[in-house]
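For reference, the chain that follows is the form predicted alone, supplied as structure tokens.
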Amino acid sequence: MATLTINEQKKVSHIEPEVYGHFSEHLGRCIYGGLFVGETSPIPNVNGMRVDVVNALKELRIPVLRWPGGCFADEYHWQDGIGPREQRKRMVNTHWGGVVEDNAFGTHEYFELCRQLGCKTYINGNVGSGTVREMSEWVEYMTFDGISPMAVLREKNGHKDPWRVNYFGVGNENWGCGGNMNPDYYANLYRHYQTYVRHYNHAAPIKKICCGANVDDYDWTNEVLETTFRHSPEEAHGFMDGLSLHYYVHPTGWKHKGSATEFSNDIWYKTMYKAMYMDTLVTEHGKIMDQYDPDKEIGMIVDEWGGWYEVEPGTNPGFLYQQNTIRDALIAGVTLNIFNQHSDRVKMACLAQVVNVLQAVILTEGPNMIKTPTYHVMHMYRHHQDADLLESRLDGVKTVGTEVDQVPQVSASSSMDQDGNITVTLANLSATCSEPVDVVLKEAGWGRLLEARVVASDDIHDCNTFQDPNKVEERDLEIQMDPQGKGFHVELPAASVAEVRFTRL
């Protein structure tokens, strides 16, 4: 039996809400048909944004939404997406499916979506094919409050007041689709470009995100930081607020990713092993960051993560549309627990992607919408947002898996919110076996249960479809509270993610 011992008197670090962020790209049906349908659509919308999708995302307390990419960001020229829609430039989306992009969703539409969601904004700028001037003028267009060419243009296009840009990414995947650059070359470009991401509103400065590594490219992290910090380490803290990291779980490899819904138990455990690898990545990249930034002023920004499989049969391979099963619920539960445990360094993470692409929380088909198993996990975990990580220790955890891929059976994290409520999240990585878990607190008196929920199903392949939209969802979880209020006992079902919230008597 596993035992999770929690010291509720010791808060380790703060879990920023942005750790539970999302990513939207002009890719497949993420934007068009997923988030945005236009004002004339018969699908209920407010200013073109789908009402059902916006409402579902608000239930997650979505903290931040990254846009416009992804690889698309480094071929996106923002002036193509402003002004009257009928006059906007049409282009071919060369990265994703070769379809026509009519730029109906641009800067104004993005900020309107974030207004409806009530979330922070994260704009990704174009370094790969864009210019310093282009990036500088976009920042001016979005944020300058006064008389200037870009502010006048913004008002002409219908928005007099400036918007708030919370985060700005200076390039994306510049080691790959963003320009195939070497790390020292990109780092010098970063120093150059970020200079012109001006803080026009000093009361609300933009946090600048530097392009970090792909998976375990530790040389990239080291060389980018070495070059960025060279000659002016004090200034470097002033022009870099975050360093990104991208990691996708490809159960059977990058070239042959395997099916989203048809997989063996062996592939299940390979998936769990690769999901757990996020802990190694955050730890090792964090060690390099510590050499340059020991006070952890620069956040690790894992702004692309999730499971990536072959597309659903019969769909455009460039649209990256895949189903979402119990396996994805476990990827989410395990990964979010890891981020919580590293919340001293991880300050933002964006699941890829929010609707209809990769490990989406929502799928749409015409006017219909379904919530995926991943959605329900993120809904349970929302209580960790803006809470404090509590010191904890897992003992007696068994190892499960195959001879090649072995993982701890239980993953966990715990936090205390501002009202003194404790949230414990647990994941059982075994595909076949339930597991009893004791959760023990340092003091007595924590006996008032607020809720206990679980995402589980009878079959690890189960998913929600438009024919059966509620096959996998949250349900009540039976637990036994300790009579003295020193914790609880729970039997975790096989392949499950659970959340228990409680407070003092």
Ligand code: AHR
Given for the second form:
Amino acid sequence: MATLTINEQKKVSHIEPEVYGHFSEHLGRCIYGGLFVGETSPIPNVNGMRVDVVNALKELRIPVLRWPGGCFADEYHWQDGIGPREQRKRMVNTHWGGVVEDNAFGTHEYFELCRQLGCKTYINGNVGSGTVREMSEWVEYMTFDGISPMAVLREKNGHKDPWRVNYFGVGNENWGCGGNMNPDYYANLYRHYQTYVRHYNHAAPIKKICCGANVDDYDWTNEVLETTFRHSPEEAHGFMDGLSLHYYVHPTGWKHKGSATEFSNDIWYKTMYKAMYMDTLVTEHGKIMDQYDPDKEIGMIVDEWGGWYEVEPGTNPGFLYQQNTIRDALIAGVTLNIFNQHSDRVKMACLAQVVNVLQAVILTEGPNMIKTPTYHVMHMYRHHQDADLLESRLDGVKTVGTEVDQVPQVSASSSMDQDGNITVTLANLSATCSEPVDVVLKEAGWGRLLEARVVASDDIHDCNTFQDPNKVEERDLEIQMDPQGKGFHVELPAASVAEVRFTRL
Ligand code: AHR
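Return the structure block for the form predicted together with alpha-L-arabinofuranose (AHR); the form predicted alone was the one displayed.
Following is the full complex, with the preceding chain placed first.
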């Protein structure tokens, strides 16, 4: 039996709401059809945004939405996406299916979407094929309050007031699709470009995100930080508020990713092993960051993460549309526990991607919408947002898996919210065996159960479809509260993610 011992009197670090963020790219049916259908669509919408999708995301308390990419960001020229729609330039989306992008969704539409969602904004700028001037004018267009060429243009296009840009990414994957750069070259460009990301609103400065590493490219992290901090270690903290990290779980490798819905138990454990690897990545990149930034003022921003498989049969390979099973629920549960545990360094994370692409929380088909198993995990975990991570320790955890892929059976994290309620999230990584878990608090008196929920199913391949949209969803979980209010006992079903919330009597 596993035991999770929680010290409810020791808050370790704050879990920023942004750790539960999302990512939207001009890719496949994420923006078009998924989030935005246009004002004239028969699909219910407000100013072109799908009502069903916006409402579902609001239920997740979506804290931040990254846009417009991804690889798309380094080919995106923002001026093409403003002004009367019929006059907007068309372009080829070279990365994603070679389809024609008509720029119907641009800067104004993005801010309208974030307004409806009530979330923070995270714009990703173009370093790969854009100029410093272009980037600087975009920031002026979005945020300058007064008379300036870009502010006047914004007003002419229908928005007098400036918007708030919370985060600005200076390039995306510049080691790959964003220009195939070497780390020192990119870092010098970063120093240069970020200079012109001006804080026009001094009361609400923009947080600047530097492009970080792909997976375990520790050399990139080291060189980018070394070059950014060289000659100006004091200023460097002003140069950079966050350093990104991208990591996808490709269970059977990048070239042959395997099916989203058909996989063996061996591949299940390969997936779990690769999901757990996020812990190593955050730890090791974090150690390098500590050398330059010991006070942890620069956030690690995991702005692309999730499972990546072959596309659904019969769909456009460039659209990255995949199904989402119990296996994805586990990737989410395990990864979010890791982020919580590293919340002293991980300040934002964006699941890739929000609708219809990769490990999406929502899938749409015409006017219909379904919530995936990952959605339900994000929904249960929403209580960790803006809470404080509690000190905790797991003991007696078995190792499960195959000879090659061994993982701890149980993953957990716990937090206390602003009202003093405790949330414990647990994942059972075994594909076949349930596991008893004792959760023990330091002191008695925590006897009022608020909710106990679980995402599980009879078959690890189960998913929600448009024919059977609620096959996998959150259900009540049976637990035994300790009579003294010193914790609880639970039998975690095989392949499950659970959430238990309680408070003082
Ligand atoms: O999320 C899909 C793609 O994965 C993004 O465009 C890119 O940044 C990453 O390689």
